[in-house]
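This document starts with one chain, in the form predicted on its own, laid out as structure tokens.
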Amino acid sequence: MIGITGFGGYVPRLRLSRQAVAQANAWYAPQFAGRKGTRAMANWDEDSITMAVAAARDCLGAAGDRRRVRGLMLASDTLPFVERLNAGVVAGALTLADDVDAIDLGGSQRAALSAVAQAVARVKAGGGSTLVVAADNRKTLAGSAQELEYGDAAAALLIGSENVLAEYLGGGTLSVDFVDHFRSAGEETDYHWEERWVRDEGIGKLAPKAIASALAQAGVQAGQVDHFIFPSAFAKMDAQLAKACGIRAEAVVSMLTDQVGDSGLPHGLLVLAHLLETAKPGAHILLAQFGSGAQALVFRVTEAIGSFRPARGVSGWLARGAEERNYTKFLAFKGQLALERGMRGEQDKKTALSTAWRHRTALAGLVAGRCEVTGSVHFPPSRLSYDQGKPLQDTQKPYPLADRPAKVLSWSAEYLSYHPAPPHHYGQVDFEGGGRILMDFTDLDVGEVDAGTAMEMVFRIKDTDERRGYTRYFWKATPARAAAIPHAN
């Protein structure tokens, strides 16, 4: 049996109020005045790579379980690097083995489903468990409908053959050059065609073919589908499509539109991960997504579904949301509003790639060194232990810190230096079991941290070399607002 053996998701903490956007743009676009709810909004230090890492950690749990991952597929239409393996950055942050087969995919809204199908084929061929991660962080034009409809998020599925939670039954694919929207190389925002034509000639005629093919391969009748997932920014498009395909109306799954928005390429997997948190054994799930054709996958939930819980789960990420009503903050975080930085913001942040390579494990994976003689934990790790009076050499072993509980020892919040989201919070963080690092803090409110505050680690953008177009990543500390749910297996 091959199928889903783990699942997880990620939704940024910030949720932009649609009313706030509508009010800010009322002078120009009064037609958006009635929009309700929120859309997920990536922080300034989040992109598709960092969100993918968060979703993968939600799926995989503690670092000790990650050796079973033999393949990594990263699907996104907003990858930060055109020439650099983005999946390689994710693999480093997850401390996967160097011989993991990592691949980038994109170019279509259904690329995440294509990745799942490829992962199933890889497992079937004996390639081992494969992690599929999808993330999007899309830019939109100010005052556009997409600005209100889109959202930023990520999702992850582990595909394997042991302890299968949802068995893969079959799939169907239709690849045609039907252009409902596009984004040319070098452009930052999508160009969309007329909605009615996309609904009637595109989704309405193409998606049923892929769905019928998937159901036939799976040996499942349309009336047997218990959960139907079809992401679309068009209102009630999923219900119309279900009716056209003979799927019961009550099978249509909520698309999280009021909280997250449409996250694009990862949205189908995000909703699936949310559904699997409460799915019952025996339920049939049909997941379809439109884009340069359409793709559909069919799963059947197994008795093992109760043996797994993601670290926090989509429900957990949704529960930790904080409404953001500052529209100019959203524009600044998306790089669409240039704010005055002052002289302290005029820094050249060139990265020495040779140094970054030598320290890649410590920087990407937050791996310290633990002295086997004294038990002291050192970060960064070194050949020489710096315990006072004990000049030991080559006694340190790798000691991952990213998943260890931590607390604030000392901290500061200041407006003097340039920071994209002032005040700049940072401080000394002590890890349970040893290790102390001076770290930046993120995703917090003024007054939320103090000495002794419990923190957790998140993989984020450290800073960007804007002259050369290079993004540096590192780990930051954020308040541990809710206890992680341990894996049952």
Given for the second form:
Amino acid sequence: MIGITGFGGYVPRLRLSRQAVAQANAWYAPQFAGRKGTRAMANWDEDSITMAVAAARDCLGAAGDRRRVRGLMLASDTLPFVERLNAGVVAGALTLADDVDAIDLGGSQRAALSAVAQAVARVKAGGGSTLVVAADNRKTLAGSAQELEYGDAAAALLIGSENVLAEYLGGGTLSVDFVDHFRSAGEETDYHWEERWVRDEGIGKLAPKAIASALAQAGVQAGQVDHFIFPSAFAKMDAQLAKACGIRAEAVVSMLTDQVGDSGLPHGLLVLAHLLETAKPGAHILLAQFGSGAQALVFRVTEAIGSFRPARGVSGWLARGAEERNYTKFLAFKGQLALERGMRGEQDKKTALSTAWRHRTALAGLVAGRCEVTGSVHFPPSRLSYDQGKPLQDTQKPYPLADRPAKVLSWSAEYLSYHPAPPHHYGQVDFEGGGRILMDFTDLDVGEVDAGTAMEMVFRIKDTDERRGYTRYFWKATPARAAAIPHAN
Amino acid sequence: MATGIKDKVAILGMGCSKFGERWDASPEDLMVEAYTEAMADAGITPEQLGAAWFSTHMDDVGTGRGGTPLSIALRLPNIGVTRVENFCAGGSEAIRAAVYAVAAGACDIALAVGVEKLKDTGYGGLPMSTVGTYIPQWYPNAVAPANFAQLASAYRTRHGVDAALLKRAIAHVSVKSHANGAKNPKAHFQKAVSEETVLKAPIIAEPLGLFDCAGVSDGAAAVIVTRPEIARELGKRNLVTFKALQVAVSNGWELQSSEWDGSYVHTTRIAAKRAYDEAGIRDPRKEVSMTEVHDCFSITELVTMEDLFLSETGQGYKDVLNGDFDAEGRIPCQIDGGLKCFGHPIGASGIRMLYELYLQLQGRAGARQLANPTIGLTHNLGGQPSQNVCSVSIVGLEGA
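If the structure you just shared is the form predicted on its own, then what does the corresponding form predicted together with its partner chain look like?
Up next: the whole complex, starting with the chain shown before.
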């Protein structure tokens, strides 16, 4: 049996109020006045890579059990690098083995489903468990409908053959060059064609073909589908499609539109990961997504479903949202508003790539060195261990810190340096079991931390070298809040 | 067995530029200003100088790199000039090198000069410094106020001090220094401030407000040192001699073990113990007449009082509020106004501190002169509390 053996998701903490956007733009685009709810909004230090890492950690849990991942597929239409393996950055952050087969996929809204199909094939061919991660950090034009409809999120599925939670039954694909929207290389935002044509000639005619093909391969009747997932920015498109395909109306799954918006490429997997938290054994799930054709996958939930819980789960991420009513903050975080940075914002962020390579384990994976003799933990790792003035040489072994509980020893929040979201919070963080790092804090409110506050680690953008177009990543501390990632032993 | 530096070297002369926003002056002008005063005070000619040490931190404004900037600015007679750089302790390091050279008999008379022209960097505070290729890839893009402000959060936790009370105590540190600086014509800021002004100032780095931070100033200071017998041959009396010159540098313990609680500065305690030992001081609270400490931020000064063993651990905030370190207190601190009123032209600060002690010990401090001081202590802290260079220097009247 091959199928889903783990699932997880990620929704950024910030949720932009649609009403706040509509109010700010009412002078220009009054047609959006009635919009309700929120859309997920990536923080300034989040992108598709960091959100993919967050979703993958949600799926995989603590670091100890990651050797089983033999393949990594990162699907996104908003990858920060055109040339540099984005999945390689994710693999490093997850401390996957160097011989993992990692690839980037994209180009259509259904690329995440293509990745799942490829992962199934890979497992079938004996390639071992494969992690599929999908993420999008969507850029839109100010005052556009997409600004309100889109959202930023990520999802992850582990595909394998042991302890399968949802068996893969079959899939169907239609690859045609139906261009409902496009984004040329180097462009940041999409160009769209007329909605009614997209809906009637595109989705309405093409998606049923892929769905029919998938159901046929799976040997499942449309009427047997218990959960139908079809992301679309068009209202009730999923219900119309279900009706056209003979799927029961009650099978149509809520698309999280009111909280997240449409996160694009990862949205199908995000909703699936959310559904799997409560799915019952025996339930048939049909997941379809549209884009340059259409793709559909059919799963049947197994008895094992109750044996797995993601670290926080999509519902956990949804619950920890913080409404953001500041529209200019959204624009600034998306790079659409040039704010005064002061002289400290002129600092050159050139990265020494040789240094980054030499220290890749510490930087990408937050791996410290633990002295085998004294047990003292050093970050960054070093050849000499601190030991009461009698240093020991070459006694440190790799010791991952990313999943260890931590707390604040000391902190401050300053308004002097340039920071995209002032005040700039940082401080000394102590890890349970040893290790101390002076590090940046993120995703927190003023007054939320003090000495002793429990923190957890998140993989984020450290700096962006705008002169050379390079993004640098590292780990930051954020208040642990509820449902912390389980402790790694 | 090392015997220490006590009374082996005397100050022959000192000079200090006016500190402030010296828009009219180049770094060279500032060096000349301090040097000219020091040479006149020493009563010697350039040919009598055997060697020089030059302290400057930033290379942004052309005073960094090598010994030539000092030698050319002062037209020195081709003597050896060495640039020393050890963060904010650079000035004290230049003194240490000059004093050691004289004590070793390598030369008879040595010069130490420190300068920094911060106002030519264009920043309202200190500019960001470059820290190599690895650290920026993981370390916060941290600024000094937030690094030192962390002392406050850890101190509050360790000693259970109410945040508002600690804020008031550190406000008093600044109020006291401004009151002192108001009597010093060479200080950048010569105006007293009220506690209310300090408490209500905009926050720079929680919980430090604008008046909890040292000023940003240009300045230079110079010292000429020699052996006591040479000073006497040159007609000097009431000699001020070096009692101790100690530097302690972090080795990673603070940031790489869980033993340090972040509420104090480990290296200051080590340097202070060594310095008291070298100077033969058994009870610093009774024997030290005055201090010039590294008040880069008001919380630093408060914690330093404990680290120098002038207050009990955890009691410093009470002593500060009691006025123990005011001009009329039991051990006056920053009688010249401190970094608070002189600003912190990094390379110059250590020598500027010594300048005040020298004047005080010789009874030449004018309106701010203390009654009969015999022993003074300077303290510098470079880097940040968790990873730093600390210097503690003690000077006093010969035989004290």
